[in-house]
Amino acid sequence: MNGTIAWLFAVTFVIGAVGLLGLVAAIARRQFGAGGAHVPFLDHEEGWAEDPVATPRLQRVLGATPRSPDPAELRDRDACDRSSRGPVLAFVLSAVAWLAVGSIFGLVVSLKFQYPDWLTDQAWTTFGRLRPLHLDTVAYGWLSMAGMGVALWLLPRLLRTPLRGGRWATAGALFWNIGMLLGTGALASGWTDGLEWLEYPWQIDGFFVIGGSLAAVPMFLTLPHRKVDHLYVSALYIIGALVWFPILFVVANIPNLHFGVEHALVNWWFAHNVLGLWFTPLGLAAAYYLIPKIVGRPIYSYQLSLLGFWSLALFYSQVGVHHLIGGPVPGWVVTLSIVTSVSMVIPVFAVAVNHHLTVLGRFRALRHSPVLRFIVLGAMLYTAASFQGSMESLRSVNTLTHFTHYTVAHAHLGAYGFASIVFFGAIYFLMPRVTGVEWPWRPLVDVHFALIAVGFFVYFTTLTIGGLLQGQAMLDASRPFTDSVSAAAPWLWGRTAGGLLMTLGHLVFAVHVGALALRAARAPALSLTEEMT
């Protein structure tokens, strides 16, 4: 066994060691029982749908009927909102200006397919450079600052006590946006380390550890004050990945370890890795709150919640070497890593499942709760992209996608068509509890669902049918190579037209955020013990 494969299976087995130690001690302390299905509510609070952006229908449509939580608990919560507000905007905010960045730099990648001589003069503005700051600026600036914007917010909610240490996560934000602005920088001028998802040189990566590791402070300092008898759910998904990511992002950026095939190993261990393991678990931490927090009932099965956390912590941690299916490594590893792949239905069963059914009844919410129909989208497409991941790693389905635009819209059906969406949604939800201001022009928030929603579709259906023939076309050996270009040419016009709706929707997004935060700049907050009295 070489060194980079001993590396890989002991990370797995500390990771799993820790989960399988949590597991003992959750069900030492009863963690099991139904009993926290009811945290994320405060008494006399289940059957009231709550959705800051909703019509007043909602509550018509569900047949809810107005409660009388106690103020005190009220002013409680109201506190622990107002204890993130800083980390929270200063993450939030940073997520929402990269995202609209990293869209423009994505749509004009995709342009590149059309229209391979434009913005060719400077070095900077070609497909080779720009591919990478499209990818890093979305996956680093948008979705982990999103990802850790959500989870600061969710923390003392869940934890029932304000957050302690937020300073700390301020001064992460401060952090990881030199290390973006930095990484963005050296991929603009050449300087990178040449691998996917890893691109930024690790002189640079240093920001984001230290970023990282501020920002999951709050999280050691509140958790021994919390007035819970229950980890709910969430709560256990943003402690298992605040503590993953890190091990995975020093293990794969140590400098001058790792050669070859080996870094190749390490590569796709590890991206793969920072979807099921950073932005997943975040992203389900917000649907398993939001859920019920908007149709006004606790999660169907709080049981079926937690085999879902633990079964994604158990088998996981190796379905990235699929990816080398075919190449140079050992064929046990990547078997192994197709076991796990598949055995991934289990936790991506327990979640459908669980969502589907604690919205079962109530489906019509939809209509008239738009942070609800960005969650349920996010959730039916984490599903999705699940089970298209599991058959995708098998070895038959493999040899026809792999190396197509195939693969590119499976990615971006799971990074952004459950974690983006979903995200989307957890911030039109949080942000005016951390501001105590509305949104200024409602309206937009069904503008940007329809264009997202929208562009989304043209963008994963078309380059899944022009990967499928790009395939069928390599593994001809009959035909040149030139016949899968042009086989997928015409589809990739698809991916530009969704692109493009996609930006659109972002920069709606990004106004719409930015003018509440001038709002909430400006105006007297209005606190949410106050709002709902």
The other form holds:
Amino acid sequence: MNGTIAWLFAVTFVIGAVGLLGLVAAIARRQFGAGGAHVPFLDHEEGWAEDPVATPRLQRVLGATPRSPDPAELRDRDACDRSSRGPVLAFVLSAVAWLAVGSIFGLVVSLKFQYPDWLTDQAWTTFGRLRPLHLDTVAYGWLSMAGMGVALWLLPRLLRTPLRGGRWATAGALFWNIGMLLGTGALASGWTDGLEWLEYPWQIDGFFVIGGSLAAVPMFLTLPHRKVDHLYVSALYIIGALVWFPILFVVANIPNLHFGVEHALVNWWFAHNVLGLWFTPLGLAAAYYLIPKIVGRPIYSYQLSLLGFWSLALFYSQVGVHHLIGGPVPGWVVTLSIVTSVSMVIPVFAVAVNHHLTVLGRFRALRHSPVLRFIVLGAMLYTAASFQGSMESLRSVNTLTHFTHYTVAHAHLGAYGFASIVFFGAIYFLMPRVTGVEWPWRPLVDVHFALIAVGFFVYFTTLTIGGLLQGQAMLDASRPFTDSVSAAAPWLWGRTAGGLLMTLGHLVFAVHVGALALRAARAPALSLTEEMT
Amino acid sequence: MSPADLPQGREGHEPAEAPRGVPLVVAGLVVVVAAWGAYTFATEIGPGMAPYGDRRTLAALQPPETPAGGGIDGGAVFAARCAACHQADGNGLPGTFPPLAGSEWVVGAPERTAAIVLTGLTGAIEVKGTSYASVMPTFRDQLTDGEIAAVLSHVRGSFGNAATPVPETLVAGVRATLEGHAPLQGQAELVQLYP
Ligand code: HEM
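With the form predicted on its own done, generate the form predicted together with protoporphyrin IX containing FE (HEM) in the same format.
Next comes the full complex, and the chain you just saw is listed first.
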């Protein structure tokens, strides 16, 4: 029986991989007709680089000359941004507020490793309650809402037509926020479903299901009106994410359906897919859009984009069980997760090469474009987090790193280093566009970047080292367990220090976003469309 | 208002993808990963291979082979019944629980140790030059003769002790003699019963 399963897997896997190459070859031979890549920029047109926060030096450095924009294109773009204004602001502003709250939770949790007796008289301020509060606030409040906001802003631009039914998404943001408030209250009061990433009680999950589905309505309403004959790769990622997430969330949260070992499998299938099929595609959609936009060049290769997207779709949904390596689950599920985890190097490498070759030769832009700095750093850390994840799924590495702080460092490399940092960049880019108001204090953007870049570097390196020492101590049966605690303890100060810088950066960011929103509320936004209509 | 005043006016075209192919390195990587994956499936899942995620085989999950003679694992009985007091290394706890390692009683006449385990022990006993006056419970109803023989054989042959195993019949004999007997009153009564 096991032998049959093995061969089935081996054969399906090879067929999948060959199919992937076949798809790419077919596109190469233009068998997809008009759908193939179509290049609106010709070589001499490239080079108009933009960043709402950069100085005119950016353009000078890239050797580009300002060109007066085509009025028709400009009008369309302005119409797109205005159409998404309501839902984008609803999602982005909520996300930033949850980010501030979630980071403070994280910082307090981290301090508890240094001061275990601090804040222990109230049940809701103990570690066991604050840790899930941190995780769920940053995952569902910050990352998810920021991702949906960015996606809703990108959609009309990608489809070149105003967003239809934006109000559905605004209502979605309302439902989502109600879910967040209720969920936060529930966790604080000790009411939880008790599984990591699925903590919010299922009775409250309905708000997220409704909120998420409403957020996807404009996508379905707008797609039929698209004015492009070819979907840019960012659109693929957004469509994928908005379809995948509600399914994952509903399946994993159905009460009284999952039990025992199977429940653990569903738990980690879900938890990893939140990263891989929700945060990752939304983050990649933003990176794929903003990199070429800012450096003023087309993405290096259409086929690489497709290879990256389809191999992510093919492999990601099976990697989650690598969280249970060594656990009492069937061996073939673990092997399947290891093979697909390692296979993730294909989409990751494809995306990394594609982004790198797009920016290659224009890295000088980084010195002058703060937004690009966020996006490029985020994209690089995506590559790093993914390769690290593939390695961690190998049994030999996993025995050392499992159950240690190393895993937490890795989680932040993906969720923070990649997704959060890309969303920071995207929000800096989109806010002036949807509000028509410029950023009030540009130097604050650099302050934000410096704080989080330094903070995250300290956070990640110290926690990684601490985790490895902890793992070594735990593996050595001749050392008492407390050795593993004392080996990691000094390094946990690094997390607190780095996390403090990151949290300060988030507060700076939140103040800046708040100030921009206030100005936008006071001053009527600039708009071409309004003048013309 | 001039279009260039809008943030949108400072942007280039919407991004596109150049119609370039997949670089050879990437295609090569796909082939390598596919081959590695197929190889891993074929070698890691198959007849006779570990069916569980923690790599244990069905055989490893079977109860351990029963030791020859007696059929009971004395080490397991010791861990379950005695180690809480006499400690896993048999050294006891100073002042409270006497050591079994190197104890003259353990390696001495097996009837005496069998009697201690069967009836329990209270009152003064001197072990390795230190006097103890504490209470050890009876195991008369918890352990069978076979189990007592196995655990005594185990302590007599472990922790540096090197005395002969204790046969089950000997324990059965002591049990019959001390039927209903109260806990032994220290080493005085022990020596008196089994000189
Ligand atoms: C805003 C972006 C952030 C995101 C997306 C994020 C995400 C996460 C995730 C996914 C986990 C679960 C890790 C695991 O168990 O594998 C986690 C745990 C944690 N995070 Fe964050 N985090 C963020 C910011 C912070 C900050 C600023 C701090 C401050 C020090 C922090 C401190 C912690 C701590 C202490 C834990 C618990 C680790 C443990 O249980 O040992 N995080 N976070």
